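Shown next as structure tokens: one chain only, the form predicted alone.
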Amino acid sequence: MKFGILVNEGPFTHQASDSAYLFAKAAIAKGHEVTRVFFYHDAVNNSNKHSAPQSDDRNLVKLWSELGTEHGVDLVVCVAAALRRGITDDLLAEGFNISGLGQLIEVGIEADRLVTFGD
């Protein structure tokens, strides 16, 4: 089956992320691919490649790019979210791209299935 993934919280403030990452850990083990990860609102913010948490806590802007490298998940982080937090193409850590929503309706026709974490 494949998957895309629409992301609507930011990593620090909301399980949304955490849920979103290990479902799609998850359904990449279990054979199924996830072809897109969309990062709308707050979520952008997992795609800051200056995110430093402490040592003890997750990291999940690495742990999306190694998810994204390793299985060529395209990781897409919304335009109008991003500028409206001030994050731009220099900003981006590794694997995630600025893109605008025809991304995310595009991963809603592809996939087979659509799966929203966070309001």
Given for the second form:
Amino acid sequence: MKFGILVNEGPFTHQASDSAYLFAKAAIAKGHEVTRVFFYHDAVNNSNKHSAPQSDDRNLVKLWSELGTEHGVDLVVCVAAALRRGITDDLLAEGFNISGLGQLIEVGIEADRLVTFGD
Amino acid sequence: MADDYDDDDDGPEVVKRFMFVNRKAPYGSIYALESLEVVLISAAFDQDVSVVFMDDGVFQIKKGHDTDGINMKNFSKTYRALDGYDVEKLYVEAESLAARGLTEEDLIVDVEVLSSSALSDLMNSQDVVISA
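Got the form predicted alone; could you also share the form predicted in complex with its partner chain?
The complete assembly is shown below, putting the previous chain first.
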């Protein structure tokens, strides 16, 4: 099955980003395809390469980057939400790109399921 | 074998049923404003779009927003512009309205008021449900 994923909450303050990551990883491990993860609202902070959690904690930004580069998952950060929160191209970790909300609607159309993680 | 058969895959464009569910009050968090932006963008994709207001989301379309005292942009007029984007299917959950002492007359846009169970059926008939 072809999955699209929407993440609506910021990393670390909320479980949504972790759950979305674990879901994506599990889906890929089961042979499904995750074509795109769309980061909206505070979830745009998942892309910030300056995120530096303590060494005994999971590093979500790094985990997303690895998922994106190893499995060809398109990691899209919403431009309007990103600019509002000071996330610009030069802050993006590897594998992320900034684009418009149209990318969310597009994956909703193209994927078999769009799965939302948030409140 | 079928190489000379000109099937260039120009089938009909996919039209899916998209439902946007608004469940939060308009100004206490950013969800209402940013969710409205998604609805507006979706209009450009010629999909079958409907918008639902339930729980505190019904306050998003209540008449008489006045944000002067809270340093927030009053975006309630944008809901009235949805019609111009051909987003015409607006639904409100009856129980959410009643629980907040509101009626259809308190709303700035024309909506269809549905019971929780009717809304549930409508939700089940969608291809994509995006909720915030």
